[in-house]
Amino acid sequence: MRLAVTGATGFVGGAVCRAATAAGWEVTAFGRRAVADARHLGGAAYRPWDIGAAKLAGPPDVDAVVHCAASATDTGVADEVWRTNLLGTHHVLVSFPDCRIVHVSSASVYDPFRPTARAKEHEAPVSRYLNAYAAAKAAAERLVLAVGHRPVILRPHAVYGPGDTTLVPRLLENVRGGRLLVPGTGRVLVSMTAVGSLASACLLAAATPAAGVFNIADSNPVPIDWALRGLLASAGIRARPTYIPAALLSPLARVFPGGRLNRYVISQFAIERSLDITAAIDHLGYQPGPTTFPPP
């Protein structure tokens, strides 16, 4: 199997490269950096490519593309988020017009204004979002489904694991005096996604005939307080979650939308965010494991 992976120098893209090379696939990795650590890529061949700037010159002959590149921020500059997440996706599609596209999207495309309890794939995208990241991801999904060749869209939520550059660092921004400030009660359920499981799902999607949209997560949702304590402990961080009622934070989040506890963060922590993964199990052969946090 010949595979191209975008965003290969990132957390998810690197995991996909390592899984694919370990499976004996021929992998060409792409990223914005001039050079990349061969160990991070599992020894895959590497080529620099800023997907937001232009289509790829001289694309390799591959069977499938796993598109992991994204601007994964909820408070970043909107122009950059749209440039990478939507224009970049367009450049990937036109660079590989006859290849199977596996687009790694996000569960952020589900409705931020209501709980998503075991959300099914048809419930998104929706008409409005709280930030540019979710809106751009939703627009990119529509584009991939409209023009992609036998496309598969994967929607993970709260991806975690060794080498995480997003989830735990975001949590650290809200640690104060040994306390992690969190909106809500900590009792709602959340679907987590182990990065290794997501990488496995990407390879299944690249190699199987199924097409469409699939939620990807661990086998069962867990209480958010349990998940946060596990993440902190696995990262060696001595802090405990302290919960702030969402009703107290919401007015402040509207006045100071760029703050660390903004409306998007409140929507992710204070209400249920769980996914139905039946379709991925039935159609991709996805085999999820339970949410676990190994010690540091």
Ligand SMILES: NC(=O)c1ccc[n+]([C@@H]2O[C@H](COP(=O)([O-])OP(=O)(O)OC[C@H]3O[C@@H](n4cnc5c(N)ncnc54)[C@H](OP(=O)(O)O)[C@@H]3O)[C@@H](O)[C@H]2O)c1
Second form
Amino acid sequence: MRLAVTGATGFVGGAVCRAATAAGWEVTAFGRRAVADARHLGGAAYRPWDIGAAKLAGPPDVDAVVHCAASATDTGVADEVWRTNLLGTHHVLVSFPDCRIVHVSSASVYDPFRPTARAKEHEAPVSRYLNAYAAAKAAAERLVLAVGHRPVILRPHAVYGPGDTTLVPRLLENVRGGRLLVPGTGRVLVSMTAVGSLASACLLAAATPAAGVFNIADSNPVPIDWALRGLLASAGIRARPTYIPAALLSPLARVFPGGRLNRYVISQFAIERSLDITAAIDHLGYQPGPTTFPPP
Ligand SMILES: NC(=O)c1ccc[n+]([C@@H]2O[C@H](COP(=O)([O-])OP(=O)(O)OC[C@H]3O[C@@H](n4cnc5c(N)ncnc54)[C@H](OP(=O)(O)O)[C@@H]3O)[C@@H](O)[C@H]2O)c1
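With the form predicted on its own already on screen, would you show the form predicted together with the named molecule?
Below, the chain from earlier opens the complete complex, with every other chain and molecule after it.
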């Protein structure tokens, strides 16, 4: 199997490269930076490519592309987020018009204004979002489904594991004096996604005939307080979650929309965010494991 991976220098794309090379696949890895650590890529060949700038000159001959590259930020500059996440996806599609596209999307495409309780794939995209990241991911999904060749869209939520660039760093930003400030009550359920499971789902999607949209997560949702304590402990962070009622935070978040405890963050932590993963199990052969956090 010959595979191209975008976003290979990132958290998810690196895990996909390592899993694919370990399986004996021939992998070409793409990232934005000029050079990349060969160990991070599992020894895959590396080529720099700013996907927001232009289509790829001289694309390699591959069977499938796993498209992980994105501006994965909830407070980033909107123009840059749209440029990378929508225009960049267009450039990926036109660079590889005849091979399977596995598009790593996000559970952020579900409705931010109501709980997603064991959400099924048909419940998204929706018509309104709270930030450019979610809106651009939804627009990119529509584009991939419209013009992609045998497209598969994967929607993970809260990816965790070694090399995490997003979840734990964002939590760290909200640690004050041994307390992690969190919107909500800590009692809602959340679907977490082990990065190794997401990487295996990407490989299954690249190699199997099924096409369509699939939620990807661990086998069962867990209470968010349990997940946060596990993430903090496994990252060696000495802090405990302290909950702030969403009703108190929401008016502040409207006044300071770019703050760390913004409306998007409130929608992710104070409301149930769990996914139904039956379709991935039935059609991709996805085998999820339970949510577990390795010791530091
Ligand atoms: N992490 C999560 O919890 C999570 C949850 C749901 C969905 N996702 C999705 O998973 C995918 C991967 O996320 P991640 O956590 O691995 O993010 P990440 O660690 O920040 O990696 C982002 C990757 O995208 C590349 N990139 C960014 N802008 C680019 C551009 N203009 N041109 C080319 N490459 C560009 C980066 O390259 P350089 O580093 O070389 O600049 C990096 O390789 C994203 O699509 C994200 O939406 C992640």
